[in-house]
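Presented as structure tokens, the chain that follows is alone, the form predicted on its own.
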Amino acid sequence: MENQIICGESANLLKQVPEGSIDLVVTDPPYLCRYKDRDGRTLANDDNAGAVLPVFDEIYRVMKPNSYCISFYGWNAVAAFTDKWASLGFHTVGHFVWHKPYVSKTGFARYCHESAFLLAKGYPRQPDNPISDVQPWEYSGNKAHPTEKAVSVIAPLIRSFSKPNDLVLDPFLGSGTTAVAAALNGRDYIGIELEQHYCDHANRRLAGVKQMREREQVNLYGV
């Protein structure tokens, strides 16, 4: 299953992944907030905790002992996420915040950040050069997906918490950013996404990465 985008329901598809085979998980699940963007786009299962939280059972199973999972989350559903993670045995070992230079929404406050928890299965080795827990944000434009993260947001996480040739999993792949960031940084990947049109878009992005790599080899070796 390495270096593939698989379309379907993650909790079931992850059962095909061998236990203890994943080096790093980086994922951006539905926030359970019934999100709707300015164009009226919504996210599948964003109102269904029963379809989102059980995926973490399988995430925990397929992760290697002493490895990391980085998960974005919705602040309004933080208790549901953290309770689930704790029940599986994850340890919270860090937390990242990205400050946005713009306001996503105004309600009781002006919402202008994203955040993710750094979770550990077991007791993984700390990074040799830890990154800051406050990270710069780049706006993706959300053209392909209503909550699309830029590669520049995800890539530092992959570089810090995995090694070249490690296998990175994202079971809520969306438009494919985690897989693209993994491929660009010399990691293998498995991406799972529920909606076919996002799977198709992710595969097109990865085909572009492959073509870019091939051009680089031609320039480097003259072949």
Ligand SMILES: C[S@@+](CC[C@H](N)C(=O)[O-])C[C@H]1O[C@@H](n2cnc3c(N)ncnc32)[C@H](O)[C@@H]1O
The other form holds:
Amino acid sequence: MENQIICGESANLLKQVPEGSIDLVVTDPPYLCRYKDRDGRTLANDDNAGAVLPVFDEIYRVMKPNSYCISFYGWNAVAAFTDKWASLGFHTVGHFVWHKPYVSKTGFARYCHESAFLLAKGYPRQPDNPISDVQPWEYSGNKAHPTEKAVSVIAPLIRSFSKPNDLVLDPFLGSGTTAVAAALNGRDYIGIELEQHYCDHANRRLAGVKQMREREQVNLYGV
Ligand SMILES: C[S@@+](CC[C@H](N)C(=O)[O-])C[C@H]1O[C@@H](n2cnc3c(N)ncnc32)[C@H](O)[C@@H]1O
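In place of the form predicted on its own, the structure of the form predicted in complex with the named molecule is requested.
Let us now look at the entire complex, which starts with that chain.
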């Protein structure tokens, strides 16, 4: 399964991944907030906690002992996520916030941040040079996917919490951002996504990364 995008439902597909085989999970599940963007685009399972939270049972199982999972979440459903993570045995060891230089929505407040928990299975080694828990945000444009994260948002997490050649999993892959960030930083990846058209898009992005790396090899070694 390494370096593949697999199309389908993660709680089922992850059963094929051996226990304790994943070095790092970076994921961006549906926030359980019935998301709809200005163009009316929605997200699969964003209204269905029963199809999102059980994926974390499998995430916990496939993670190596003493490793990290970084999961974005929606503040609307924070208790559903934190209760699930605590029930599985995750320790919360950090929390990241990204301040958006624009407002996503105005209601009771002007909503302009994203957040993710840093979860530990066991007691992983701390990074040598820890990154700040307040991170710069870049807008992806959301062209291919309604909640696409920019590679520049995900890449620092991968660099900080994994080593080259480590295996990074994202079971809510969307347009492929985590896999692209992993590949660009010399990590292996497994990406799982429910919707075929996002899997196709992710595969096109990764083919582009592969071509780029092959061209770099030609330039470096003349082969
Ligand atoms: C918030 S989006 C991820 C966006 C991604 N970070 C990106 O940059 O494009 C969550 C994705 O999870 C997918 N999804 C929802 N439930 C799933 C499940 N049970 N198994 C696999 N994928 C699922 C949705 O189709 C959606 O594309």
